[in-house]
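In structure tokens, the next block holds one chain alone, the form predicted alone.
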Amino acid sequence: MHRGITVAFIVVATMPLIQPLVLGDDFECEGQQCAEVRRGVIAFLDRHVGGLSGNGRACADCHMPTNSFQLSPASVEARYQLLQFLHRFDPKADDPLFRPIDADDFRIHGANASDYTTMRRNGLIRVTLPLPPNVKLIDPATNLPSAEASVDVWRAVPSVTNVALTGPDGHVFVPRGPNAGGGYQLDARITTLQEQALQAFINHAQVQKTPAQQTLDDLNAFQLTLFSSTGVRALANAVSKGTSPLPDPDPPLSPLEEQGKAVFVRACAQCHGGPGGSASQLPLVARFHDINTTCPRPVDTVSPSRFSFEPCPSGLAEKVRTYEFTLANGSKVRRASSDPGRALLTGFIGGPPLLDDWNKLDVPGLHGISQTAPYFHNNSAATLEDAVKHYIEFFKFAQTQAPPGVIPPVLTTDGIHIDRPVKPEETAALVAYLRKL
């Protein structure tokens, strides 16, 4: 009975989005088959579909429709006091958001893990990745390689809205894959929602039969309807058809938004570009960056200080792991991250820019960004001001990173003068700007 009682609470949250799709006869389809999308989002919904004998978890658990398809820690709280509350009428109360695999003591305890503080505190899952050949983790105890051939890292569950806009787009400007020009996830390893949505079925609701491949079709149907706004839905639609020139998605602004937005376009977009705000702009040359939100965050050795981040959220310091890595000469690299980002997929590390994927992940989509707190991919910031703030010193840290006399791109509009950086007293206006993305 109570187990129903924590189905029903999921369910009943999610009826706005399922009536529509299940039973309007008026729905846009957005140019997708609607029988596909009726069965996606009936198969984004389901718990066990298509009996796959898996965990227990759908995909909309992760992806809560009711938190804009994605997991906040809020969320996760919420949901665990839910739970909490339900154990006193039923020991045998359940909700599959809470699994071992994404317990903080799943590698001691395995099965019987039952320890949530990371999900609950920073709303991150756990993300398991195989060790690039050149690649050894360092054991903490002995200071030396260990044999682990795999890597576990603490990930933000980003938003399922607005995927028609996101994803490869052909801008390649670093020759190595996977996805050279940008893909799904947090560090674009993913190429399609149907490799996404099988990859969620394999290592998230840990399912033991292979999924259909019509259930996959029907999962990237749906997806393909989500967006955050009307402006952002007809702005894809367009770019679907090819029509030029494009909507702008914007709605209408303030005075104040204007000024946000003429900020946005200078310091922004540059890496934020393109329709989907996920393409960086030339002069930059690289879809990939390290925007130091990992930890350990770097820490100025002048004084005073130039530029100064805001210390890692608390739990987050203690998942760094310390890294070897066998270079092309041989010679051999250690370092220390929470996150190497796409260094974990192509081993690659200790050259220039270009040539160095430590701590480098995808540039998110912006659209919807007032919708989706916190941010950054382990949930660092809480508001938008705190992400600008961080953004603020990241531009004085680059400054201290370029050569002497050279102004880094990223710096500049007119390769001359410092002026693309957020300057504080603008913090206003842009995040004005930005919840109206």
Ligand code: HEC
The other form holds:
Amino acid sequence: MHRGITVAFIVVATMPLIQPLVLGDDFECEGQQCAEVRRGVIAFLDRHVGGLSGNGRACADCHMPTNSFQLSPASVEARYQLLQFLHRFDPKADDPLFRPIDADDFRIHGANASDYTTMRRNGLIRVTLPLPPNVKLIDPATNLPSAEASVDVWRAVPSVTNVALTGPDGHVFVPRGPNAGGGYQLDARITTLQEQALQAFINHAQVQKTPAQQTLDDLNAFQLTLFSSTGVRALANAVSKGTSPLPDPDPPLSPLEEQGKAVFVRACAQCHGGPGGSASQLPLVARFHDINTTCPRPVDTVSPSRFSFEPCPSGLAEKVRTYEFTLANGSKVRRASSDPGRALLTGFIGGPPLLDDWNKLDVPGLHGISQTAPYFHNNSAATLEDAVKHYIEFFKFAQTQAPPGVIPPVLTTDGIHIDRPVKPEETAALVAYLRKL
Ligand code: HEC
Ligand code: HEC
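Could you present the same protein in the form predicted together with heme C, rather than the form predicted alone shown above?
Complete assembly follows, chain above in first position.
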């Protein structure tokens, strides 16, 4: 591995995080073993963990401690520009965020790939998933099923703060696919943080040797100490101790934020419920939902149009692939998506809405959300205002999908009135509250 100038971590900026772990006698390590947590921080930042012969990437290269443990397109671009600047002085200058596996032209140019447009513009990382046995990709050149056994989808890097609260919630609605009760990754395909770290070492850091179980345990312990606020930290501690009633994680709220909270409880908490904000509440039982964030997005055929989603940001439309599913009765169905979500894990489509896995994603937690723009699995909403705007259309779209005379639970509290949707005039209050989560 060559060594030029390496774009260093801004260790000083991570000190507020590391200090209490290293120095604090009274720091309880959030119920984790302090020795594991300390080793975990180091493993998280280490670009060459235990000589695993990887590509030089640390967890912190994507889950940036200076960026709320996620990755924004702005951070990618700043690092890209810094690297170009350093290359003028040292052709070997390096930032391991930029590795060919996450370049757009990787499938064409392999190890020589160098087009980082999707990372720089959208902040997205390549995630390669095997196709279920009954699913084929359609070759755009021939319009026939291709021989591909896996597919690339492009996903945002989620924050690893609050992972103590957002894993499996044990509430199984449809026992199908991995982690029917929720899990880690945007599609919940992974059960534990140890397994998650192992997959990250293999897929993102391209390690040649298997990491030690202790390293995975250390990373687990460290991540379980990361919270977006003291209120959320106290809540997680209470959950793990089984305290009842649980403390309210919200800080004191202004009247506007209180109004926003009422909107949130009515319109949003039905999916973003429970302590982590990722557990669906009755009567909306499913943990996985399609909220029309994938591409292409529905366009109304009726005029005047009853809903109108923002078109997908540039670059995402070209990530759309057409899939052919062979159903249980032998018939074949083709559908197009930039990211079919749970359907890539189960191969199951074609049931009534709640049962269909097409485009379904795990409901993410929303604590600390003001720190982690842009939003959604493909970073398609730049701001919280844009995310709320998207939901206003989502609720309108849901009304057009219901069979005549039926009001789906997502729209109603009493089964009679459409009283859940967020209204445009509620946006300011709702966003003010979202910033306090
Ligand atoms: C190349 C960038 C990259 C690197 C390096 C990386 N991750 Fe990730 N991480 C991602 C992406 C992208 C996702 C979402 C993937 C998906 O949903 O399929 C993710 C998801 C996660 C999640 C799931 C969070 C949740 O709420 O479900 C955890 C935990 C995590 N990573 C931990 C780690 C650890 C620990 C390491 C180091 C061993 C690591 N990551 C290295 C990009 C990265
Ligand atoms: C039907 C269930 C459902 C409802 C109702 C719902 N959400 Fe979501 N929410 C989801 C799912 C699923 C995702 C993940 C989608 C994605 O990543 O593309 C999500 C993602 C988000 C995100 C992005 C999180 C991130 O880290 O990028 C925000 C912000 C958000 N929701 C806010 C809200 C607000 C505000 C409301 C109420 C107006 C709301 N949600 C109502 C299911 C729901």
